[in-house]
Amino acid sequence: MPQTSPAPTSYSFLGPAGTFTEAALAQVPEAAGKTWRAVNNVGEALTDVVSGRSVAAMIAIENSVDGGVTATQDALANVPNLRIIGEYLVPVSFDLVARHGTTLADVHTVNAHPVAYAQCRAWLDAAVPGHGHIPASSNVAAAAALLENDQADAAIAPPGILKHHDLAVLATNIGDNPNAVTRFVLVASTSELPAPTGADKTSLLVELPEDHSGALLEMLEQFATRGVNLSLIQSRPIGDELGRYRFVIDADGHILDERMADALLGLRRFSPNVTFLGSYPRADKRLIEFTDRYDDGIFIEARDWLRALIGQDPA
C-alpha cells in the first residue's frame, strides 16, 4: 500500500522567539509539544497553513488601542478557505531597551514595530524629544536589530526580552495605555466548526453591493433585526476601484444560534460577497446576551409556522 505523509503538527507565529505571538501560541493546549515555527509576517504564516505546512497559525488581530490589524484583515480577505478556530488575549506592555552603556541621554533613534510605537509615542516624545523611528518586523526584531547594527540607539520590545538578548533595559512599562491588550486568533484550513458554548463570537467579511445612501444602514439592519450585536466594524477598500470597500465584522453569537444563521441568511441575500471567517469561542467567555424575542425557539416556531400556511409539515 502507498505511504502517506503524516499530517502537520505544526503551527506557525510571527517570530523570532519571545514576541507576544508566541505568548498567545502558549495558550492553545494543542500546540504544546508541537514544533512552532517562526515567520515573518502574516502572509507567511496563512501561507503555511494554506501549504499544509502548519496545521494552524497564530495571528494578531485587533488591539484594543489601535483598532483592528489591518494586514491581517486584508490577508484574510485575498486568502481563500480560511476559518479563525479560536482567540486569545495577551495583555501588552512595551520596555525600552539598548546596548550595554548607553543612556537615555543617548537616545536619538529607536527602532520599534509600528503599532508598538504608536503605543508609546506619548511616553517617547516626552522623554526622548525629537527622536527618530525605523519601523521593524516584530518587537522582538527591533530589540534584535540593536546588536546586528547600529542605526537606531534603542528599542521598543516585550518583558522578557534579555531572555533572548544581551540588551540593558532604559526604562519600563513606557506603553501609553496600562490596560492595552491584543487580541489574536488561531486559523486553520477547515471546515469544521466548534461547538456553540453560548459565549461565541463570529467573524465575517461583507461587501455592500452599491454605493448608495442607506447602504450601509441596510447591511447592518440584517444585524439589528435579528437581536445580533456587533463588537467590531471597520472598513478595508477592496482595491479594485476607488470608493470600494469591505466590511470586516465581529458578531456576537455563533453561526448555530437561529439568529445568527438568519441574519447571514440575510446578508447572502443582501451582499454580492459575503466571507464566513468562523464562529468560536470567546477568549473572555462572556455569555452573549439578547432578549427572550430572539431566542432559537423563536426562529424555528415561525418557520413551523410558515410551513404550516403552506400546507407543509413543521421539520
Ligand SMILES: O=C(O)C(=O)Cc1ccccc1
Second form
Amino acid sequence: MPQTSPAPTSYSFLGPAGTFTEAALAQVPEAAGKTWRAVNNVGEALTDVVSGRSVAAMIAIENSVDGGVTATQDALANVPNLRIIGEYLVPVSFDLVARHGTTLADVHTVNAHPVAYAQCRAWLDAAVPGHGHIPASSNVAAAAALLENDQADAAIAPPGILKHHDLAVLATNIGDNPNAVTRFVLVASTSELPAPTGADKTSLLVELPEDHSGALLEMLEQFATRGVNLSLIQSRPIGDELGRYRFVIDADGHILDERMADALLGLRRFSPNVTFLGSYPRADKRLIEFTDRYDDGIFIEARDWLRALIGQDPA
Ligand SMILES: O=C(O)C(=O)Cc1ccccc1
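The structure above corresponds to the form predicted on its own; please provide the structure of the form predicted in complex with the ligand.
To see the whole picture, the full complex is given below, headed by that same chain.
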C-alpha cells in the first residue's frame, strides 16, 4: 500500500506563548482545539505551511503606527504557492518590564521586537534618553531574554507578560499611539478560495514593466477603470538591483467579483509579474461600496454583447 502522509492539523504562530500573534490565532474558530506551533520568525512559519507541517500560519502584516511589516511582505513575495485565507485585527499596547529590583534609572538597553520598538520610540526617548535597542524575535521573546542573559536591562512586552515570566512592570501603556492596531493574516498552501462575502479584500504583488513614464499610473488605472478601491499600496525593493520595486496592494473586493477579475486581467496584460496572494473576508466586515456601473451584471452583459457581435452567442 502506498504511504500517504496525514493531513497537517497544526497552526504555526510567532511565539512563544503570550504574543499578539497568538491572540490573533485565538480568533480563528478552526484553530480551536488544534496544536499550535510556536515559531521564531515569519520564514519558519511559512516553511511550516509549504512543507505541509502546518495547515496554516498566522503572521503580522501591517501595523497602524509602523506601517507594513516588511519582513512579512518580502517573505510572501519570495515563497511561492501561498494564499492568505483570513485577516484578523489585534489592538496592541506595550509595557516596559525588567528583572526584579531594576528601576527606570537603571535602564540603558532595551530588548524589543523592531515593530514594537518603533511604536514606543517617543516614550523611550523621553523616559530613557540615550538608550540602546537590542532587537528580539517577538514581544514575548524580548521579555524572556531578560531572564536568560543580562545584555538588556528592560524589555518591551505585551500586557499579560507576567502570566508567562517572573518580571516586574516598570511602566504600562508606553506605546506612542493608544489606538494602535496590528493586522494579521492567516496563510495556507491551498488553491481553494474563501467564498465571497461582499466585505472582502484581495492582496496582490505587482511589478511594473521596465522603466517608462506613467507606468505607475497605468497600474493604478487597472483598478480605477473598474471601480476597484485600494486600501493599501506600498513599494518594496525587489532586491536584485537599485531602483526596482514591487508594489504590495490590497484592493477592496474578491477575485470572484467581475470588476476585480477584470482588473486582474488588465494587470496580467500590463505587468511582467503579478502574484495573487488571495481574496478573503475583511476583518472589519465592512461591506465594499461601488457605483452601479461596476456591478457584476454590467460586466457580464458587456461580455455577452461582445460574444453576440462575433457570433459566439452565450450558451
Ligand atoms: O506577535 C507579537 O507579539 C510580535 O512580537 C509581533 C508583533 C510586534 C509588534 C506588534 C504586533 C506584533
